[in-house]
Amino acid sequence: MKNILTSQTKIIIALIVIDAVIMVFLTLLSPTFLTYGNIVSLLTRMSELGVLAVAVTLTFISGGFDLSIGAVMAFSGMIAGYSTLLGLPLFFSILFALLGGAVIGLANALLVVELRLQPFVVTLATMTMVRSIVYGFMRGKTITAFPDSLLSLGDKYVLGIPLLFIILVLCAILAFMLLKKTILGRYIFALGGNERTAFLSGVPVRTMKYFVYVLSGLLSALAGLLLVIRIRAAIPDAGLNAPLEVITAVVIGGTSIKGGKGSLLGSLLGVFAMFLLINGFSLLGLNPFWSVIILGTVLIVVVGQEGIMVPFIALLHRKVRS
């Protein structure tokens, strides 16, 4: 039988199996895992990091890198909080928060495109600066003076599914349509595959880099607002571990840090696996800090050897064929 499964499809199948195995183990070890309340809590909690995963997937596919996502989360929450404290209408508080993220994305693009600096270095610097701005303004305080019309979104459900999770799904669908159904998506893949070849083929390389980084900033700001809604406050430490968590999930989901290859579904399955792990640690009464150590180890292994899942995937594929 001819092998018709792509490597990306094999990774997605492998992740589905891994997620299913984790769920079976947690069901056996904890009687509360499969309860409606726990599943809803898990889906709600993964919403903001899922949106960040969409942003990172787009950035990686384009050959870029963005470490500022977590700091932008905190920044957008701070902007929304102070806008509310100043008495601005909710619409403008949300608008300014989203624009703040887009501006940081624009700053990243300016440094990468115009000064030709490495994206890793640029976004590491902007991450540090933005986080420092948040700490400087908030000074360890928490902003809770948000209107109920915003915070109540965290308590809304559609057919039993949390609204925040539905927002994540909509973002993922729109991003999928962008990548697969538009010329911009083809440009993003071409840019990450080989920038010089893309340029010679007529791809507006500079414009696409601006587009991707601004979009990443915008999505990161949206994730910050989702966090505000979920925890009903803006905190200075928002998204502190987000770069580690999200990049790990995206990479194990099959998106290459070298660019030109990636899957939104794989990234979201990676995020789901990560939250299953975190949720399992919580339900079993284990120290949650060990989950961070595990995520860091996984990131080192996968980035160091992107083919780490190949033997498992190949074995699984042989089982399916037989």
Contents of the next structure:
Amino acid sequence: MKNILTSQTKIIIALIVIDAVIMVFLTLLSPTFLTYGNIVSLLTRMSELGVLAVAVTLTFISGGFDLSIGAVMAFSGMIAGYSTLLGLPLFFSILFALLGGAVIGLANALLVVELRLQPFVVTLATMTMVRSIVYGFMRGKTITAFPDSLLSLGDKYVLGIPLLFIILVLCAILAFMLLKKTILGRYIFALGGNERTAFLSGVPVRTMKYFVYVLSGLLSALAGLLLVIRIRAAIPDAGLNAPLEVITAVVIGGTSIKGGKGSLLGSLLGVFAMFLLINGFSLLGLNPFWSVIILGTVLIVVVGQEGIMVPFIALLHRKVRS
Amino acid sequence: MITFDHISKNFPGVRALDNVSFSVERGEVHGLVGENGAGKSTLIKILSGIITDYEGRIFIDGQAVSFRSPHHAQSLGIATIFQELTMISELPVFENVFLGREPVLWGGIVDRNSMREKSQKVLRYLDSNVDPDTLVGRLSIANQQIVEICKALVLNAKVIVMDEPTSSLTEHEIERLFSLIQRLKDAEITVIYVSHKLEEIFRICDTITVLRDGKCIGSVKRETSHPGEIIRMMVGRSMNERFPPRERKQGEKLLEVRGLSRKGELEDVSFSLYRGEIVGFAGLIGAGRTELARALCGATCPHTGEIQVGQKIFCGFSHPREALQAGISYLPEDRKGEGLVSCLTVRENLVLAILREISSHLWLNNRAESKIVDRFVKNLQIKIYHPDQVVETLSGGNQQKVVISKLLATQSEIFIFDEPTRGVDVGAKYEIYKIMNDLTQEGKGLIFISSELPEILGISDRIYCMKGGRLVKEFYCEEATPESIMYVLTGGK
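Structure of the form predicted in complex with the partner chain, given the form predicted on its own:
And the full complex, kicking off with our chain again.
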């Protein structure tokens, strides 16, 4: 049995059950939960963190770490805002915003690969620096001068599904194809699973690290644009808590921080669970901040399952022996 | 003093110790010798309380003891000085000496003054001018060893175990260590001296115990023995039936290495390899064999020298990819750390090195992958129930077959096998030798690195002996004997 169900599948099944249970509860407790309006707003709101979760899943699988995702969100929003203020066409605003994210990803990769610094430290530093740049330029103000052609995307629906959520789904599908169907994906798994082995087997380890960090920057910039569309403004505090929230969701979804293991589906289910809880708490008139406690407990129970059992098993063994 | 009574220890797939029994007398220097993998380190780990689950009994002064932890073994008077010293380099000498057993004043305050004084006293007794306040990290290896001995004396150790203590010492420091051991002996302290350097063993040991394949071959008194006898005890075993029959045929030259050097690792290494040949590289740990393999497979780049593969001349490879393209593939000695990605599946591991060749542009080709995996699983009889089984769940022998399959799949001309049979059981060993034979039948060339002399002698056509990063001697298979090779490796001419 243990061999048939990998720990990954177990986590995904657990998450589906958890998500379903929460939904059943909320349907029973709150009449507004299972309405079209509520579900749509829930899906729209989870789009940007969902895209970030895709980025984090990719970096984690590759054995990397990227804390700068939240700051890059704000950064790309700012670039898009200033580009619009300068009167550039929409296409260029978006292009520059995405490029900005890619450049920061490139900087992360440079520091990690060439100087062999710890990804955690590197991205902690770039996170702080990028955030300071954003604060420095925007001085606490928000930019709202976006053209309607951009903002109206937030009101578009395809078959009743909000466009922003569809963008998330597209990102997830593309990332899934990348991971499962291409050489690059296989290399990312191998790199995260055992860098030495990957290197000796001829995997272009350095190139792959550049690829992953740049991709993470790009996706974070995209998430920043999604946020701009959703709240109709670029704000300096965009994505301030994103790294913590997203990493929590991704880890709950069964992706290993140590690399080599992970699933996009798990990450998205994790993000979904988080938003369900937050949504449920506010519908029930509870303080949504407490929902994070529930999530943390779930994290420890789901992921730490075996860890919790270890002392008991040791105790049992000792009893049997004596 | 200490009696080992039928000590046995199994590791998965290997019987590391098999009914080992011998005694160590009080106040003697007892040499423990054996080839790599003979079981010396396992025995030391048991004696120092690191391995606690073993069969058999240990008696100290007639009393049966069982060590629960390293701390416990120390309390019973056994101090071990490992090859890799185990002190905290950021702490001063006296704090390291008392680490874990600090004397305390009332209220739990550590009595630093008495620690410093006592360390000073013992160091002076040991004729050492090490200042107890120096940080351990600043001391030379030799002085760190002295601090470890000081620590042992402070603990009132009755037995001091030294594991290859001279491996990183200079001649002069070795002399000092020997006079120190003499002093310990005068103070009725028993020393168990583990080494495979016979000259040292014969200089200072009173009794010598030989281990081989986890068995105790016997103990002899130094006066009544001679190095030749010990070497025979270390290597002597029957060699028929352990190796598949081998038909030798030498083809054209495949590889020629000229003057390969890399600072601190390799010095002016030149050799050649022909089609259909297995060339063995014998040497002790740290002789530079793995370093040579790394330079050939592109993991490191040599500083000078050239590598000629067929007609092409390279001055080293900057990435393993280049070596693979040149037709050289490498089986690392550390299977888990460098050969496998443990958390991936058999299939993913097996095709890792040839992904580009079997994929159409960036897209993976599942059918091609499955075909290759099925072929190797069948040919090499890898025991799995599904190609998508995580490789971690396989036995050592099967894991090794997966790594070997990964190499074979690259269709290289030259294979470097670094300790291919480490940690696999006897049956799987035979199969691996057979795979190596088959490769040479196809006209490939094999470089075979092993620390086990019998297998080097059993299947190599030629044998190079390495020592200190150099090739010191070349043997043809007919003229090589375990004794002659061991003689070259342990310091003879």
